[in-house]
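Just the one chain here, the form predicted alone, laid out as structure tokens.
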Amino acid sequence: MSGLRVAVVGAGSWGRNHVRAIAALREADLVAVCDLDPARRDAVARQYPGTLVTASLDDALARAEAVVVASAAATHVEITEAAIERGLPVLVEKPFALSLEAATRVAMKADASGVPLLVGHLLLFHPAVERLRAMIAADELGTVYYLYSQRVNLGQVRPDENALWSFGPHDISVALFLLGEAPISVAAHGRSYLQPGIEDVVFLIMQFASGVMAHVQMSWLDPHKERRLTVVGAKRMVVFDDMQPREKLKVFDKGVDRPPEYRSYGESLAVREGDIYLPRVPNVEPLSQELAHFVMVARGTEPPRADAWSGVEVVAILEAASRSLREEGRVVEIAPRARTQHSEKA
């Protein structure tokens, strides 16, 4: 079987990465890579002088099977939608839209042409969180109590969004899938220190039905470069530190008892101090897991792992985060999921 012709849309920072690891995908051919910015497009034809390098989409699409979209994220709903248009399966990179309003209308029109579209939430690729959320589906870690995340670095600054709108849907979407299920209010605390109106450093908290509660901590104004995720159950504790080269999660087998008969208030609950083990993770990238992922929705050979409905959600709570922000932290309500609605309408 050829391999699945794959065009991208934006080679910036990121967008680069996907052309790099499409490129070197046995299963898919990099056919076009689309990008407004001359220099780009010189820097990727001398590396891939076999792909057309162009600055017209049109151009792009018509020679895809398949597109990938990594392009500024006030362009990701037009260009998804003309890929849409030509029943083109799409990946497009995070965050999916910057309204509900424009996310669901994209969902229910891929839905209404058949066509598979995927949100680039790339840590759900990740072989550390595969594993982990396989701990919590197989109760190794007991009843979660709570999960809290940190993503800080120094740089990377973005003059089109804060620092919700940049690193959020990593976190929030690792939240989600571990869960297997969405907040129902969350709170949000910023500021803007190095430019007005966007924040650069957030504090969120996501409350769950289920009583679990979630903390995410986003900075690109911090000393330290961290990407950490520590999840609390009633068994055990999980740290995943993706800063690690290898050893990326630490299991530790400690937690309070409360034993099953005792004399006293204070024997009543006891803290367990055991072992600290590292389960082996493959060495593989998310990336080229998640773009492989693609080509097999794209083939109609895979349910989609993250699909369109699942960039509504962590849209819908990005925006209802967005609104607590400019209320200076007030808890906001999330309504039940758009993908619940349009099923029932179905």
Ligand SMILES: NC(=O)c1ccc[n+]([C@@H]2O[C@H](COP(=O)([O-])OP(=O)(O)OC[C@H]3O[C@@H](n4cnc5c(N)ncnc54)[C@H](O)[C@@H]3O)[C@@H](O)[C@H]2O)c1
Contents of the next structure:
Amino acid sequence: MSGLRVAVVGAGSWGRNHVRAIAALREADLVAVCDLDPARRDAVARQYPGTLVTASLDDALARAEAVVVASAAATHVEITEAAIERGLPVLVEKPFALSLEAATRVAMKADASGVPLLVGHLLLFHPAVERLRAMIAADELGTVYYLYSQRVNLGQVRPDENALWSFGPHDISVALFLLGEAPISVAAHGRSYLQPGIEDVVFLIMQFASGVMAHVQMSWLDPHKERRLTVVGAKRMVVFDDMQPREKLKVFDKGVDRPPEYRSYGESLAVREGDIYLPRVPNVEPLSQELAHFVMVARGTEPPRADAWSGVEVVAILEAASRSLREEGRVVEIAPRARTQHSEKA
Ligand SMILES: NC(=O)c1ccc[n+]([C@@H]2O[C@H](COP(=O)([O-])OP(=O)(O)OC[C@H]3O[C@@H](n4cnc5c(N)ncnc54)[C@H](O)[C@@H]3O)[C@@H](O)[C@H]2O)c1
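One more: the block was the form predicted alone; return the form predicted together with the ligand.
Now the complete complex, all chains and molecules, led by this one.
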């Protein structure tokens, strides 16, 4: 079988990784790259002489069997809709859309036309996240009590989306993927220090019906570069540290147990300090995994791991969190409709 003919729209600092990874993928051919910026086009054209490099979306889509949308967030909906109208399967980068209304419209359009759509929730393709999910599903952690993640660094300061919309899709999609449920409410605090109205620092808390609580710290104004998730379960605790070159998952066989028999209340809770171990996680690039999956999705041989409705679910959470941000951390409930659609599809 010849490679799937893929066009990439948007070859900026992230899109060029898609360009590189698609060019390297055996199952795909990079047939076109579309970008409005002549300097970006020049850089791509020099590296990939056999690829059409153009400012015209129409010309790029005309050559393709499938499309990767990695342009600026504000353009995702319009370009995704154009691809769907041509019947082209789409991988759209996060954030899927900038409003729940637009995300829902795109998802309905994809459903109505039967066009496969994958949302670029990259971390769902991270082997450490896949392993962590398998551990939770196999009850190796026991009941999950709570989780928290830190996604902080210095820059890239974005002019059109805040730290919540830029970083949040990663941690929110991972939380939903690990827990298999969507939050019932969110609350967020944040501040804009560098640009008026664009929060550089956001603290988000999500509450789930099961009792799980998840906290996400997001910032591009921080001296540390952290990409860390901690999951605390009744039996074990796990840290996923994506800044570690190799030992990305660390399992702590630690907890606080309640022995079956005890004499006084003080003895009823016993701290257990067990082993710490490092599960072996394959060293594969999540982006290549995501794109290989996209080829299968486009060919109709695999269902999308993050379909349009899971994109809607994440946008619903982002939108509710934005409302909470504007209202100084008020608890905002998530509309059950968005939740139901997600769990029905799961
Ligand atoms: N999945 C991930 O891990 C990840 C990481 C970084 C960024 N992203 C997402 O990828 C997207 C792009 O981010 P970036 O960092 O590359 O931004 P960027 O600003 O560096 O690049 C955006 C590119 O899109 C081009 N563009 C804008 N409008 C266009 C249009 N209508 N048609 C064609 N090209 C257009 C711009 O010229 C620019 O080259 C954002 O949505 C971002 O959130 C995802």
